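Quick heads-up: it's one chain on its own, the form predicted alone, in structure tokens.
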Amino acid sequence: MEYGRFVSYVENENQIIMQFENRQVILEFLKEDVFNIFVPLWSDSHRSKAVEEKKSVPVRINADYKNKELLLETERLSVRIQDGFYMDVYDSRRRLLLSDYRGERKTGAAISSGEMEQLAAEGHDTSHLQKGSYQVQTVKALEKEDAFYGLGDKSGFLNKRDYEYENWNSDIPQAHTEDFHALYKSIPFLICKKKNGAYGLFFDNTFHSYLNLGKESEAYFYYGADDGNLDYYFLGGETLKDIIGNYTWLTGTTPLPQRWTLGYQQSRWGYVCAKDIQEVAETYRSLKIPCDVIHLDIDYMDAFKVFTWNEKDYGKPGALFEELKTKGYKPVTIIDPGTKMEPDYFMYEEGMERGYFATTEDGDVYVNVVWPGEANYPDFGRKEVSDWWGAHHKFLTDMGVCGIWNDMNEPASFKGPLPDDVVFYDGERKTNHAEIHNVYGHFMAKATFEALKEQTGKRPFVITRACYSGTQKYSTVWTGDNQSLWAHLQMTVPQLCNLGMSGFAFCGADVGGFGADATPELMCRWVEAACFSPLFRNHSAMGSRRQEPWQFGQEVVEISRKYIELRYRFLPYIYDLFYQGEKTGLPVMRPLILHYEDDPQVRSLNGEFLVGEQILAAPVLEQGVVKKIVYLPEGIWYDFWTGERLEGGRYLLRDAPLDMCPIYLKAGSLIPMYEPMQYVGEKPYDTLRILSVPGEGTYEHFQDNGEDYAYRKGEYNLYRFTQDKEGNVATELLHENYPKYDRIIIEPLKDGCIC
């Protein structure tokens, strides 16, 4: 992508219009420290998924060009733009925190052509060693220093400093490492802290795009796409946590769930009847172990054909969801695009009959299969199609079903890929495969969102295995198909922190492992581990063991028991971060690095991480592991097992026994807690205790019905509670719109937990 020398510019607004040689730059200053570049090198417009509408505020702009350097200023930034269309961004203290490198890639193959035949004639995989340069392509320069996070649930760790990354979601069943290069979905939303200061890059850009951070070489970072335009935002701030908002101001934040959501959810892939799941769900109610939800897998369908009822196995339409209701269970099913192609079916005849499925080049309807066999794939791009989809789900929705899961939707299929010229739409534009397969589930979540809200009126629950930037604002979202293994358990932690760091603050991994077999252990810990984790469902596969508690026996029981309480008793407290989150924009799961950045330590803490500030997770995720070696920050904080006082900025040895996760609370800590439920609803929340924690603090309580939208409308409480040094606690009403609680109690945290 040669530019050439620097010609001219224009001012329009906000806009920096740069005229190189050989191409047009469009830089726009969207707030004082966000800014985007364009470079049309497909369309002459941007053509954004994850930015659904008009995102700027007036800015000043100082522009000057002298010594061949054209100088752009705003009260938070610096931009110096070179001949060749080398960039440098500098903070409002004159910091540098991005420039483009000036060298060039080493884009040459690290291995002999002949030695590349031998390894493709073994089978091996060999498409990443070809790194040669690509039509949309950036290159960075890169300090030692430089640490990166986000990216959505890529695999590995949590700094993915030296590895390169794809986005280009992708059904992979294989026990995934951390060499993987792509999964389920594209985030390409980057963060990296640097010595001094920070800096944020998002790249709007759907087609087959490529991230090498630091692998090829340490003197740059690069990112690559096969197809589209150079189109890329610049999110500076002043930390990391400003950064991320604005990123979420851009693509918009994850809204506040219903609270029941936030509770614990079994599925399986094997509950082949109505029988299995009656059984699953007395067995949680007799055994005292708190739970929401169950999840329907596809053996509910007929035949795995989409809003169809398996009647022969589950019995008539909606009796096996009214039976769940009694006992408090809110029924969740499973959903894939694939759309069996069988004569007088509806979905097939009405789909054919409208133009409503993607094609070939000819014209022909695409085939492919999947779960119903031969299978045709819904073209959600275009607004009649995902409406026609989203009102089907009024079948499911009244019978009684309370939310939606999105699976198999990269698209999935299982006779090969789909070809990059199979035929879609972006509304009325006509396109391809290449361009809309990224964005494939966003556009199935976003449709079934806005069904489910309709039909409803209550927010809707939409999980989703596929999607982009910007899906958050439409659906949860899990890692996808993990196994049970250690492995799968350890990178849970930086895979659910990244995915909050890149918007999705409503996020999973299915506890267990959806794949092979747990072990009594392995369940435990992954059970410990996932107590906070936003999105708590345990998920297994068919021909693996069963994953309930009680399969493992009495000490798993006890053990779940004991922690799915503990995960009910904080409700209020996750409750709350995410009503703060769908104006922030933060997680609910971060990693250490959010709130200590300039603390060394915790750059690549992969073992631990806070659920808001003021509580610190330290599950064990070894086996056999019965100490567990914590980082604690700086400042002070309560063992919240034992009340032990302990000074921070320092690492400590815990032990830490198989019912144990350590796990600590900041001191000043005002923690909401309610009495643990077997479901939500299952009683009024008339009462709030706080858990009052050594230390002068403040801390914000939100209160409403926990389901529909009229909390938007002004119909909610919101407190605030101040601690003294003495540990008195004032309680003041900032907001009054909804029935009180009846009492609040404050609990000291003395000698222990109140567990």
Ligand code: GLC
Contents of the next structure:
Amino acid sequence: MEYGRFVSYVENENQIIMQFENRQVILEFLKEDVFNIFVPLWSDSHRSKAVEEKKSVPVRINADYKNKELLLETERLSVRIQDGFYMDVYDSRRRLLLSDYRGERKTGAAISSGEMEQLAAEGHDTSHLQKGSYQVQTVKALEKEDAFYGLGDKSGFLNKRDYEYENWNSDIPQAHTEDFHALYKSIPFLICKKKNGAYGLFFDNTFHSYLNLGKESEAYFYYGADDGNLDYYFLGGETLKDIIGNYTWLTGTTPLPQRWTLGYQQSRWGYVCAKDIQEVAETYRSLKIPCDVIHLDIDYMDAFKVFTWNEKDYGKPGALFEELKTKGYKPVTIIDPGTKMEPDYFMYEEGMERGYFATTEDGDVYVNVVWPGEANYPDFGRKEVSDWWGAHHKFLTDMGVCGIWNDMNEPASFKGPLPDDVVFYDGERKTNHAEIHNVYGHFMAKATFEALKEQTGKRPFVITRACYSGTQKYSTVWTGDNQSLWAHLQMTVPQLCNLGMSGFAFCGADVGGFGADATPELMCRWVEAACFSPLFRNHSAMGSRRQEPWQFGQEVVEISRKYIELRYRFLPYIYDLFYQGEKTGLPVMRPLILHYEDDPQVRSLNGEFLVGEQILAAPVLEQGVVKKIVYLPEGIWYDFWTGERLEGGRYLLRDAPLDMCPIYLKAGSLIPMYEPMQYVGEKPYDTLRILSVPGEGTYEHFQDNGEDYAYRKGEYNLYRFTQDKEGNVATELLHENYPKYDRIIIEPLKDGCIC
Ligand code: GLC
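Having seen the form predicted alone, please provide the structure of the form predicted together with ligand GLC.
Complete assembly follows, chain above in first position.
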């Protein structure tokens, strides 16, 4: 993309409209430390699905053109622009943050076509080897210490430096490994932590896009896309937390969920009848392992037709749910987009009659194959289609379904990929699959969220597999079809941390692994590691070994109970993190780099994580290992299990037999806890315990009904606890408009955990 010489510029409020010889570029400040670059290659204005409200506050910009350079300054940033649209961005301390790369790119395939043929002959995937320049592209200079985070669910490790990725939502049943370029989600938000300073980049373009973060060259990284505009945001901030704050200010934060959604959840593809579900529900209760949710996979439908019920195996519609509810369960059902092509099936008939399905260029309804066989794809980008789809959820919500799990919405297709030219709409505008693919799941999740909100009046619980930036406003996500492999247990930590850094505070991986067979040891370690994961769902595939804790013997039952109970003890702490996150955009599960930015030890630390700021979890993630090398960052920490005081800023070796997940608490922490129950709502939460860890500290705790939107009208309590050096804890009520706890008990950590 040649821009040519800088010709002129005009200022229009927050916008600087620059004319280069060959192109126009619009730079718009949205805040003192956030700006957008827009090169209209495809449309005159933004067509964002992620940024749904116009975000902009007045910004004082100083613009000055001299010595063939345009200098733009706000209170927080200065941007220097030269001929060829080469741009450099500095922070308020004049540190260079981001710089366009001025040299040549080493484009072109590094491999000959002959070699490519040989690889293909043996069945190797060569699609990702065809490199070159992209229609939409920007190349930025790279420095030795630059580390990268974010990008949603990409496989591999925490630090994305030196890898390459693609954004093209993909249904991947094979074991996810670090050389995969794309999984189910497209979240083109990247955080770069530099030796000094940091910044974020959000590339808001839904077409197939590519990020090469130092693999092609140590001198630069690039972003490219097959089509669309060059439309990206520079997100500044003093800290990584500010950068995430700015990104979620733009694209939305994860809203506070219902409290029960944070409880433990059981699922399996292959609970083939109501009896299977009933047995699972009863066994959890009889073994006294807490559980809030049971998921119904595609088995509950009649011939995998959405919004139908398999009466033969699942009984009278509604009866199973009534029974589950008496035991405190909240049922969640799966809904896939692929709508069976079958005359007389009401969804097919209605969709056809109203023209609601995607079509070929010739106007025929597009057909591919998913679970129900030949199926059609609802065109969710049109409001009337989303409304229609949403309205059909009433069949389920009326029966007592409490949440909806959206799957196969990449969209998945068993008979080859959907061609790029399949016709979809964006509102009234006719477009095609190439543009809509990456937002198909986003549209579906949004439609589901809106329907549940209207039909239940509660905070919707939607889980989606595919999504785009901004979907966090509507849905939690899970990481798709992982497997019962130690490598996948290891991957969940960086994967969920990066999802959290990308705005998706509510995320989880299938506990125990979806495909392949779990072992008792893997199951224990997985429950220990996932006990702090925001979405805590055990799920497995038909044909794999069953994965409820009792399938693996008594020891697994006991260890599962211990950690699931621990989760229920920590419930108010996790709920508080969601309450705060709705305002700040910060995740629940955090890589250490988020709070210890300048500690080089944590730049690529994959095996431990923080929960909020106060808890550090260091689960064992390897087979046969009974000691954990734990890195404690600077400061004083306390061992949760023993109460031992530990100096941070060092590694330590912690005994970690099978039932031990090392957990540490930061000095001065005050952690709210509840007595574990078998499910949320079993008994009233009338007693709050505050686990007090030595040291000065303050903590704010939020209390409300945990279900609806009354808190947004002020129906909640906000407590502030303050601990002094001597360990005295003072309680203040910062906001009071909800029945208070009967008792607040302060429990000093002393010799370790209170459980
Ligand atoms: C997909 C989902 C999985 C689900 C299965 C059957 O593979 O990722 O979670 O169980 O489809 O619906």
